[in-house]
Each structure stands twice: as C-alpha cells, then as structure tokens.
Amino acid sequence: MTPLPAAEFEEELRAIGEQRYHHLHPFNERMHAGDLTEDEFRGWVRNRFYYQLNLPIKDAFVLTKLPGSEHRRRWIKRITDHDGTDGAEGGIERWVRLGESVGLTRADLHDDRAVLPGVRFAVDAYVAFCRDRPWLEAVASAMTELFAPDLLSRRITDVREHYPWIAPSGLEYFRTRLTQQPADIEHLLELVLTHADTREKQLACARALEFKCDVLWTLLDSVQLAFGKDA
C-alpha cells in the first residue's frame, strides 16, 4: 500500500481525535457544564492521579527505544516535566496541589488501594503498550496530546466559573501543561510523520492512537460508574 502524504496522514490522525478523544465523554461534558458534584470531582482527581503517576514511567520505556540521541534528549523533558527536578516541582506535584484544593490529602492520592479497578487496568495496559510495542507505535499513542490544549484551556475557564470551591492554585497543573505541550506536540508530529513511511506503519500509528483514546475513555467510564449521580 502506498503511504498517504504527510499532510493527509496528519488529517487522518486528527480525525481520530475529533471522533474518539475523551472531550466527548459524558463525564467530561458534565464537568465543563458545571454539573459534577464535589464527590464526583474528587473521585476524578484521585483516580486520574494514577494516570499522572504512570506518565513518566511509560515515557521512560519509550526513551530507551527512540532512534538517536537528539530524540532522546528531547523526549527526556517529558519525564522531568512530570517528575520535576532538584528545586523545581513537576506535574505530579502540581496534581497533588489540585487534589488538596478539592479536599484530598497527599496520603489519599498516593494510596493506590483507592484506585478503581477499571482505571488501574486501563493505565497499566497503556504502560505495557509503550513498553512492548515498537517505539513508533508507542510515540503515536501519545498523540492524544494534539487535542489536549483546547480541552485544558476550557477546563481552566470552566472550573473557575462553575466550581468556585476549588482554589485557583489547584489549576496550576493545567496552566503549566499549556506552556509545555507545544514543544511536545511538535516532536510527536516530527517523529510520527517522518518515520511512518509506509501505509502499514501509518495504520499501526492510527490504531495506537485509537488505543490511547480508549484508555482515556475507559478511565472516565470507571469514574462515572463509581461516582456518578446514579452510582
């Protein structure tokens, strides 16, 4: 099969996000409409933290397989963005502050006995995917980031409007990601559009992105089932 030109392949990937990214999930739609209870919001923050904790782990697996030192130098920033560095907090610590702003303690967040089974299954499957699959597919699975900036911007605005009980300092995670993601997205596109040089590789990348959309969707399914109004 002849590969699609890069521009058409990118359009194909973006179409997947438009149809399957978790901004369309009912729980997310209710969050942005201001319809979540405090228990629902806390349940989401607590369980999403398990995903946040595992991001640098999956990125470490990808790092070991990337083609060349230039890409490894650029990719390692993802790990320090979440884990932090000496004297600078990372995204995990900022998520702890979000948890504290909704009434959770640091101990609550780090007690993984509270992680819902569906959330654990989905996140662990994502880490295993990045560990076991070829690096190109692992990188492509992260391309949900293409669709994140708009959602993050909306989240900052809508949480401030609809959930005044959440301290503004708790939203720093989302503000920081807005400044970090442009470079990450640029690198993702460079890697995938350049190295998916056959139609077979392009299709594998598309399936990887669909898988990641399913991971995020399953996370919200689990939270909605456990904490939703009708739970």
The other form holds:
Number of protein chains: 2
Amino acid sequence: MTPLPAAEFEEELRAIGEQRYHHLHPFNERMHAGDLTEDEFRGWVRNRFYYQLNLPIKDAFVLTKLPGSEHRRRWIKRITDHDGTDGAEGGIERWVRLGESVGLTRADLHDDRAVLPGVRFAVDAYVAFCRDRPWLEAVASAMTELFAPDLLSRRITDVREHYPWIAPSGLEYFRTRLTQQPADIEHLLELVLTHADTREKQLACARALEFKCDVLWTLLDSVQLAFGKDA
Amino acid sequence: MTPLPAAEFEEELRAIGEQRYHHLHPFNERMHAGDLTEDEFRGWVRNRFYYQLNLPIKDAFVLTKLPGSEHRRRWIKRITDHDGTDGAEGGIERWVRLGESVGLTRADLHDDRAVLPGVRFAVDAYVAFCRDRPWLEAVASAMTELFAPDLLSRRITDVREHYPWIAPSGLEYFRTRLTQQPADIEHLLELVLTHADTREKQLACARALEFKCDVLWTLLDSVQLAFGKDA
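So that was the form predicted alone. Now I'd like the form predicted in complex with another copy of the chain, please.
Below, the chain from earlier opens the complete complex, with every other chain and molecule after it.
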C-alpha cells in the first residue's frame, strides 16, 4: 500500500480526534456546562494528577528511543515543562495549585491510595506503550495534543464562568499549556508526517492516537463512575 | 546487616575506583605516556564515540525511574550536557570535533559498522543495566564519574605534550567535562549515600560501580586488541 500524501494523513489523524478525543466525553461536557459538583471536580483534579505525574516519565521513555540529539533537544522541553527548572515552576507544581484551589492538599494529591484503579490502569498503559512501542508510535500517541488548545481555551472560560468557588490562579496550568503546546504540536507533526513513510506506519500511528484517546476517555469514565452524581 | 556509615561506604566505593577504574588500563597508560600510534588514537576516539552517543540514552532511562521532579530536574542536565541546547553545543558535538582533530570525519564517527563488537556489547550492556535495574543501581553505575576529573585533567596535559599532531581545540570535550562534573558528582553522592540505607543496597551499589568499571575496561580491551601495535 502506498502511503497517503501528508495532508491527507494529517486529516485522517485529525478526524480521529474529532471523533474520539475526550472533549466529547459526557463528564467533560458536564464540566464545561457548569454541571459538576465540587466533589466531582475534586475527583477529576485528584485523579488526573496521576496522569500529570506520569507525563515526564513517558516522555523520558520517548527520549530513550528518539533518533539522535536534535530530536531529543526538542523533546526534552516536554519534561522540563512538567518538572520545571531552577528558574521556572513546572506543570506538576501548577497542577498542585489547581488542586489547592479546589480544596485538595499537596498530601491529598500525592496520596497514592486515592488513585482510582481504572485511572491507574489507563495511565500505566500509556507509560508502558511509550516504553515498549517503536518511537514513531510513542510519538504519535502524544498527538492528542493537537486537539488540546481548543479544549483548554474553552475550559479556562467555562470554569471561570461556572465555578466561581475555584480561584482563578488555580487555572494557571491551562494558561501555561496554551503557550507551551504550539512548539510541541509542530514537532509532533514534523516527526509523524515525515517518518510515517509507509501506509503501514501511518496506520500504526493512527492506532497509537486512537489508543491514546482511549486512555484519556477511560480516565474520565473512571472518575465519572466513582464521583458522578449517581455514583 | 547494618549499613556502613556514609563516610565508610563512600570509602568503599572510592576504593573500587582506585582498583578498577580504566585509568589503570594498559591502553590508557600508554595513551598518557605518549605511546599510542595515530591509528590507535583514532581507533579509541572512534569507538569511544559509540559510548558517548549512548550516554543521553542511558540517562533518559535513569530519568524514567528517578523518584520525582526534583531529582529529574538535576539529572536532566546530563542529557543536555551531551545533546546540547539551542544555545550551547553538547558533548557529542565536542567529541565529533575531537574526532576531526585526529583525522576522522563526521561520517566515519557515525558509521555504525566501524564499532568494534566488544565495544558495542559493553556499551549496550551499560544501557540495558540502566534500563533494567532499580534506579539506585543505575545511578550508582554512573559513579565512575567520581574518578574522572583526575584522569581528564591529566589527559589534557599529557595529550597536548605527547601528541602535537592533535589540534588543541580537539580537547575541548575534556575541558568542558571538568566544569560539568562537580555538580554531577555532588548529585550522585547525595543520591547513593542517602538512599542506600541498608547494607544490601550498599553492596548492590558497589556491584553496580564494579560493573561500570568493567564496561569502561572492556571498551579499552577491545580497542587495544583491534588497534594495538601488535594487533
């Protein structure tokens, strides 16, 4: 099979996001509609923190297999974006501040027993995917980032509107991501569109992106089941 | 068994370096005595390059398992030290310049077929060790760095004295390492002396350091056998 032209392949990937990214998940739709209870919001923040904690780890696995210094130099930014540097707070600390703004302590966030089993399974599967699969698929699984900016900018607006009990400073994580993501997205597209040079590789990338959509979706399923109004 | 006090444990580790670090290897002694042929010197530079290329990879594996953001923030410097950043050339590029100063092209250095099998086995074993062993042992295996500054400062002097055909700019890699290593060594000692809190863990760290000495030693064995005067 000959590969799709890059533009069509990119469309194929974007169509996956339109259909399967977690912006469509009922729990997310309720968040944006102002429909979450405080308990639900806290349950999401606490459990999503486990995902945040694992981002630098999965990105370090990607780093172990990227082809050469130049790509590592660009990818490593993702790790410092979350871990921070001596001069700059990282995303994990910003998420702690989101937690505090919804009434969770740092200890609550780091209490490993509070992670829902379904969330742990999904996040651990993502880390294992990045550890075990070829670098191109591990990179492709990060492409949910292509769909994040729209969601994040709506989230900042909607959370401020509907959840006045959350201090605006708690939303700094999302604001910062909006400034960090354009460079990440550019690198992702460059890597995937260039290196998926057979139709088989393109399909493997599409499957990796679907898998990652499932990870994010399942995370919300677990939170919904455990903390949802009818739970 | 109760653990040794930190100072005694550090002495135990330093004694391993005194007995088994590659400064004692005959090939290294001949390098410092001015006894290497051009062919031997090039053979060493070319094969050691495979080790250099793998340093950021083994360090990314360590990064995947270090306990938390703060230690990753300190460890990640090792990766950028070798890969460089947008503003600063990295160690891999500096080693390319060492290669060029001994008459190897960039293509020679990157020609995978030129890596001696014994060198490949040793270096790959080091990467696998960092991938597969607990983080404390992976970290401990980096402790050969404790013995590097003495060797590197002597190397700069001895190479300049005995090998006038090598342009002094080729030695920039070694000069830079001398400025990078103190922070690395401080972090290594802090991690290993603090976290090896049982005698069993201390012994595992000592074994990891012995293993790493074997890696460096075997690399020189292979180079000596392939390029040595009597080869």
